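Only one chain is shown below, in structure tokens, and it's the form predicted alone.
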Amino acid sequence: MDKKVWACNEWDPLEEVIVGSVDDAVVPVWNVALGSATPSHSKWFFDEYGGKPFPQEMRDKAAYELDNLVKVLENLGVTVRRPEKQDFSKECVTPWWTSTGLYSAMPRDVMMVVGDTIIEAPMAWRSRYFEIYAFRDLIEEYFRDGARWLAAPKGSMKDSFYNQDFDPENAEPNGVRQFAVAENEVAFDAADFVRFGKDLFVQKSGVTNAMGIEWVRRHLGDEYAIHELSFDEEHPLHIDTSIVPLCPGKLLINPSWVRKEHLPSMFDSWEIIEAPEPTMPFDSALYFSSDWLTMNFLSVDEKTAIVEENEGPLMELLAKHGINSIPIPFRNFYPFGGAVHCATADIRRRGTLDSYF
């Protein structure tokens, strides 16, 4: 494989890969978007923090966290690259609005490769709209290697893009689910879709509409199938705490909102494998996620992955199922609202593009 920027699936041996950074993140100011996909408990957070930076000793350990997650993967012949540095403090202005920035900590959010193409997610949130240019120098240099290179447009994000009355507590009104984003305009992280070869999954999200999903599908063209999954998340923000595929034929569900039943019929000849339950429960400092972040591992290859160290039982059952587990420390991580998976962006997997259905 010559190809600068190529991954297919989410197992096949990877073999570049961008890391994230929570150096000068910042805390977004509480708005519905934001609590569209954030636990109800969590609002004292934003309240308090929200358009200051992320306390210093977050900062600090979660910043070792990846430190120690680039060595991992550099001795396993992994190829890391990091983001620039961006000061998210500063006040961005549109037409329409004001917003701090957040942060580059999350690169499987703002961008995703498809085959030898780079896709740049329009984002949903106006304190990541500009987050995408903390990756924009290595995105050059990708394209300047051979890589294909899609941006999607930007949203206005003026207040007629989001749902001003959505209720997370009361998502289905009228017996049809309702989004914080509205259809106006594009709108999709790239974290909501996942990739099987020739076909992607997604769902929509407090961040993904279906203009954003049809967006894509139309870019993709014919060589690829874009399916649409829905689940029972109270909060649906990524697909990557909902469906983990392992390999060919193994799909990992999440068991407290996905079901077996509800999943489409050509997941009928894959092994569906449920995962256990967190080790570490649900706690207050969570802010933006569930504790079904332990599902959120990175698959170097077939036969292993990177998981949080204290996910025991999980590390047990991928052992059942052929696949080795290289522990790290990453908990610091989890309140900036992603793990192993969401820290990192595939920019080159060893594979061809098949397709497993």
Ligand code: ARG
Second form
Amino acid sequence: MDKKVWACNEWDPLEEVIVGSVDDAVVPVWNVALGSATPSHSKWFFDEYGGKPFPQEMRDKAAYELDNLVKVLENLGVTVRRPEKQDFSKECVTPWWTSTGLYSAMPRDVMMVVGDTIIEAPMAWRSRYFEIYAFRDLIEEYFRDGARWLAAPKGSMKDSFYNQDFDPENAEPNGVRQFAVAENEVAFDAADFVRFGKDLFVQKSGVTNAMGIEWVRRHLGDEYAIHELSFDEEHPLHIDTSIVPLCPGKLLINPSWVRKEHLPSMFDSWEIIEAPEPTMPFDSALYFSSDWLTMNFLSVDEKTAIVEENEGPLMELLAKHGINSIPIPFRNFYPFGGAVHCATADIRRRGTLDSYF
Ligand code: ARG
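Return one more block: the form predicted together with the named molecule, after the form predicted alone shown previously.
Entire complex below, previous chain first.
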């Protein structure tokens, strides 16, 4: 296998990865899509900083942890690439709206490698419309090196792209789950997908709609099956704090949001393992997420995981399943909305395209 870009699942031996950056990160301006996916206690943060850079101290501390992650990966023999610098404070102007940017901190959200294909997500937040360009130099290089490359059609992100009357306090009026993103255009973030070889699982969320899921399904073709799941997370955004495969046959689930009944029968022969409660109390510094970032570790291979150093109960659990944890400080990155899995995007994992069900 001499492909430069190749990854079929979340656990094969990692050979090359992109690690995000918080340089020039800008706090997005509050809107219905942001409000649908972020905890209500953080509104003050967006009111105060929306359109301005994240406070320097937050960026410095998170940047230090990202640089350390890079060293840890390189010491394991993994090739690490970083995004191109981009000025996210520049306001972009479209025919319908204007917006400042966000960051290039979460490559997992904007792109995914499926087999030898790089898929660019269209995104659904205005602040993320141009984020992919921080990764374009890399993608163009990978394309020259033989990768296939698909960019999903970007939604207009006009007002009609969103359910303007979405109420985060009542996401299920009449018992039917509503989402902030409407159904009239293609929308998905890559992080709403998780890869298990020939099977991928996806959830609808505040940024991923049925048309987005169907777009991925048709483009991946008959070799792959896309299965849609739905959990109890009140405001779903990215699947990687809900279910995390450890290796073939073992699935870690978030016990607050995922019940075994949510999983299709294809998981009947799998061991379903409940993640321990987060060690970090759900505090107000988590502006974009819940405290379940606990589960958001990165598998280097089936026996090795890079885990935030305070997540002791998780490390103990992983050890019981034969997985050795490499602890790293990452708490100062959490307020940007993700942990180690979000902060990375796999480019190459050594392995073959298989079926595990
Ligand atoms: N919505 C998730 C939570 O609140 C956060 C997931 C972050 N993942 C990511 N790829 N950015 O726990």
